[in-house]
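A single chain, nothing else alongside it, follows as C-alpha cells in the form predicted on its own.
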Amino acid sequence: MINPATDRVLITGAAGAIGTALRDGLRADWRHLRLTDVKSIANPTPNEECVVADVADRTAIERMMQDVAAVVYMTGVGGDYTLEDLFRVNVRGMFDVFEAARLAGVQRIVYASSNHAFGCYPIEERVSPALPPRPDSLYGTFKAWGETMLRCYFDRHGIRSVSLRIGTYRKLPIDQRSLATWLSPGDVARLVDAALRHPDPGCLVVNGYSANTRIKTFDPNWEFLGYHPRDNAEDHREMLRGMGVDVDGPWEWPEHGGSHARAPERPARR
C-alpha cells in the first residue's frame, strides 16, 4: 500500500483535464503531491510540488523520480495528433517515464490507459479486461502496448501496477456512447485514489468507468480494487436530449471504440 499521509506520489500530465480532477480529489488525503506537465500548473497549494518540462526530457523525468513511491501516469496526446507526436509522447515518453521509475525504485505506476486498447469488440459484448486487447486505432495500441510493458515489469521487476482503461472523461456526458463510456471528475478520482491505496494490486487491468446504468463491459476487478463509482451519465439523459442527442434510439455503433474502430489512420499508399 501506498501510505498517503507519507508517500510521494508525482502525478504526470497534471495540467491537463485528468490531472487538475485528480488534483481536486486527491490533494486533501495525500500530503505529499509532486505534479508535473509540460505546461505551468496553476494555484499550487503547500503540498503540491510543481515541476515544468517535456516528457521527452529524460534528464528531467528521472531527476523528479527522487523519493517517489508511485507515479500516476497521465501524459497523453490524443484527438487531432500527428503520427510522429503520438510515438514522440505515446512511446517514447511512457517508456522513458515507466523506466526512470523502475530505475528509481519507484514501487507503483497507476497507468491512464484507454477503452480503445478494446475498442474493435463488438458492442453486444460484454468485454472484461481478462480478454484480450483488441484496440481500435494506433493510439488505441499503444495504449495495449502501455499495459503489456507494466505486465513485465511487473513481473521481471515486481514493480505494482494498475491500468486504467479510461473511457469518456468529461465534466458531463456528451453523446449517447458516453451514456454508457462516461467518466465523471469524481470517480476518477476515486479510481486513482484506490488504485493507490490496493495493498497488492499485483498488474490489474480496470476499466474507467462511473457507475452508468448502460455499462456495456463487465469488470469484476472494480470490487477487488475497492473502486466504487457513484456518478451514473443516466442522470444527465434530459439533458443530451435537449441538446438533440438520441438517448431513445439503437446504440450508434456497432463496436465499443465507436467511430475510432472504422476511421482510417491515414490514407492508404496506391
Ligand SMILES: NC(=O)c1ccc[n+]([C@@H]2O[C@H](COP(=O)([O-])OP(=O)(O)OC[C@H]3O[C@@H](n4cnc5c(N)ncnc54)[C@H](O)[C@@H]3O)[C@@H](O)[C@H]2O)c1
Contents of the next structure:
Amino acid sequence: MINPATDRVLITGAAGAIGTALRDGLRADWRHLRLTDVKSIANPTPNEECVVADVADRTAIERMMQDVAAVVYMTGVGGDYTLEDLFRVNVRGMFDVFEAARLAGVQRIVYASSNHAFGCYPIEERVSPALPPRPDSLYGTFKAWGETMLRCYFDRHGIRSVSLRIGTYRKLPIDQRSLATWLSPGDVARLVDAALRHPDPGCLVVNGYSANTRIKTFDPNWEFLGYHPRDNAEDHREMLRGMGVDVDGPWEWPEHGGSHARAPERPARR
Ligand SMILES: NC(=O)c1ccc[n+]([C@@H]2O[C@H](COP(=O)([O-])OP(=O)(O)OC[C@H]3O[C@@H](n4cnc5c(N)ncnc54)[C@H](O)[C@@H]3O)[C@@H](O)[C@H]2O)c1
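Previous: the form predicted on its own; requested now: the form predicted in complex with the named molecule:
Every chain and every other molecule in the complex is listed next, the one we just looked at coming first.
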C-alpha cells in the first residue's frame, strides 16, 4: 500500500483534464503530491510541489523521481497529433518515465492506458481485461505497449502497477457512446485512489468507467481493487437528448473503440 499520509506520489500530465480532476480528488488525503507537466500548473496548494518539464527531458525526469513511492502517469497526446508527437510523448516519453521510476526504486505505477487498447473487439463481446489487447489504432497499440512494459517491470523488478483502460473522461457524457464509456471526475479520482491504496495489486489492468447502466464490458478487477464508482452516465441522458443525441436508437458503433476503429488509415510514412 502507498500511504497517503507519508508517501510521495508523482502525478505526470498534472495540468491536463484528468490530472486536474486527480488533484481535486486526491489532494485532501494525499499529503505529498509532486506534480509535473510541460504546461504550468495552476494554483498549487501547500502539499503540491510543481515541476514544469518536458517528458523528453530525461535529466529532469530522473531528478523528480527522488523520494517518490508511486507514479501516476497521465502524460500523453491524444486527439489530433502528429506521428512524431505520438512517438516522442506516448512512446519515448513513457519509456523514460517508467525507466526513471524503476531506477529510482519507485514501488508502484498507475498508468493511463485506454479503451483503445481493446477497441477492435466487437461491441457484442463483453470484453474483460483478461482478454488479449486488440488495439484499434497506433494510439491504442502504444497504450497496450505501456501495459506490456509494466508486465515486464512486475515480473523482472517487482514493481506493482495498475493500468487504467480509461473510457471517455469528461465532466459530463458527450454522445451516445459515452453513455457506456463515461468516466466522471469523481470516479477517476476514486479509481486512482484505490490503485494507490491497494495492499498488492500485482500487475493489474482495469477498465476506467463510471457505473454506467449501458456499460458493455465486464471487469472483475473492480471488486479486487476496491473501486466503487458512484456516477452513472444515464443520469445525464436527458441532457444528451436535449443536445440532439440519439439516446434511444441502435448502438452507433460496431466495435468497442467507436470511431477510432473505423477511422481512415493514416497515410504511409515516406
Ligand atoms: N480523456 C480521455 O477520455 C482519455 C481516455 C483514454 C485515455 N486517456 C489518457 O489519459 C491521459 C490523460 O488524458 P487527459 O484527457 O487528461 O489529456 P490532456 O491532454 O488533458 O492531458 C495530458 C497532459 O500531458 C501533457 N503533456 C503532453 N505532452 C507533454 C510533454 N511532451 N511533456 C510533458 N507533458 C506533456 C499535456 O500538457 C497535458 O497537460 C492521457 O495519457 C490520455 O491518453 C484519456
